[in-house]
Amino acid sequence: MKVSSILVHVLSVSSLKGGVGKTTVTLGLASASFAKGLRTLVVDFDPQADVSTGMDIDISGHQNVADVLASPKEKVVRSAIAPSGWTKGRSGKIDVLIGSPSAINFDPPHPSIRDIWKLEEALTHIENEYDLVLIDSAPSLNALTRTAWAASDRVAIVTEPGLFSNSAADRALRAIEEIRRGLSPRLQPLGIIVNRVKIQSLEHQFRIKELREMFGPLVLNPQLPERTSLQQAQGAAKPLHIWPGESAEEMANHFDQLLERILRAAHLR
């Protein structure tokens, strides 16, 4: 196994609890790295395949993840890649490793070492020829989880500020370490991704203080508003940067500050 990604940067976007907008984060960052030109991989790891969908995917002709992870030849991974709708009129290269609800029967509590590098396996085949890849993962701590991490560089925790959200973050920086120490040692947290904050509320305005007490410099900036922008263009299958109207400006401005963090943290700026 490769001991560091020198051509290519990995990023897990992550959350053990549902419902913290994680895999909408996953498509910001990704219009943003489209829109800077990036060359990127978006693996959708999750059995929802929601970003497949967001990133307007034809799935025909295509084998998915469950194939990669049952067989991670080059082949396979190869057919399993394709090329997202969003480049349609535009240039710019971005595709997707796609995602299938199948990809849950490669998700046991307790996955061999065997299995926990299959995702790593994959992507030597094709590391070349992209400068980013961001892996929507799965929103548990099991198997699919841990393969994303050890395959990664940086790991993105999404949150939003609430009790049990908090509570997430902090078990998810603890798992990361776990991977760190015990499979990966490349492996760091990026930082703790804050989204669907409303700004005028008190109860938020207090969680994300408490993260900051609990997580200092881990909690990134800026933090993300809640806005319908994002669910508009993610509803449409279209990237965030092109979307019209204030909002999604605001927004689009906002995921390419996060993407200046993870280029700073993976060496490219």
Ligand SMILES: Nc1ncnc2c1ncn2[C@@H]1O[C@H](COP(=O)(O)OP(=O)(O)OP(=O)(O)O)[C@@H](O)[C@H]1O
Contents of the next structure:
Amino acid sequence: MKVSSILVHVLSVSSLKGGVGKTTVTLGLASASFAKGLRTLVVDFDPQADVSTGMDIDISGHQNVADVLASPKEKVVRSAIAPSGWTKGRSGKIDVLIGSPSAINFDPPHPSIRDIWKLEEALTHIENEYDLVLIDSAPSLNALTRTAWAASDRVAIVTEPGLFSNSAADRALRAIEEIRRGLSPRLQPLGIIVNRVKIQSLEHQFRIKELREMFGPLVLNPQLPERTSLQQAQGAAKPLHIWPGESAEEMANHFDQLLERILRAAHLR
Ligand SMILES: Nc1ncnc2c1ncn2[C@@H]1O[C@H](COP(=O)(O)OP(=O)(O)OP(=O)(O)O)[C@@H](O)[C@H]1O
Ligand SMILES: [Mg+2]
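Return the form predicted in complex with this ligand of this protein as a structure block, the form predicted alone having already been given.
What follows is the entire complex, opening with the chain shown before.
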């Protein structure tokens, strides 16, 4: 297996549960990375293909992630990558490896070792053209998510503050450790991103305190508040960093800080 380039950094954004904000975090980080001028690739590894939609992708004439998983050759990989519509009228490079509902066909209950390494194999052909690769994953620890992790340096676990979030985060961290030991020594947790925090909620404050007691510095700062500006930018398929208003600016700033944390991890590797 190849030794990954020291320049590119690959981050999976994952969770055990659906709807906690993986795609929102991926889009926010992608927007921060684009604003910073990093050459960015976003891999849409969720069969719902939400991140492709949020990045304004024209899929006509393109192959997609399912074709790549069927045949991770350079030609197929290149033809499954499209520039994000975010670049219209702007300079910079931000591409998407296009998602597809057919990716579900590559989620067997007992994946072979070869299956698990398919994305890593695909990325070797093109990853030196990027500074950062972000992978949006499906809401489970299924074969697709493990395939994403095998191609990653770090995993960010997304969670909402809630009664079951601590055990879900714990299970996700254990699963990362299992893959690190059994398959990919380079894999490490980046940490836990707490999303949709209602600042006024005592219950949320209590759950975040609990998370900190359990996981210490793995609970990343800043936590992300609940803000409709995120939904508005997503609905318009625009990057958060150009969305008007104070709330979008506040969220853009939060994602800039999380991106800095990711880049620090990349340099420490
Ligand atoms: N901090 C937030 N503030 C307001 N809305 C949010 C926030 N985070 C996520 N949402 C909204 O919640 C919904 C679910 O978020 P998102 O799609 O990012 O979750 P997900 O984990 O990717 O879901 P899935 O598991 O289905 O892939 C979306 O409509 C999104 O806009
Ligand atoms: Mg999603």
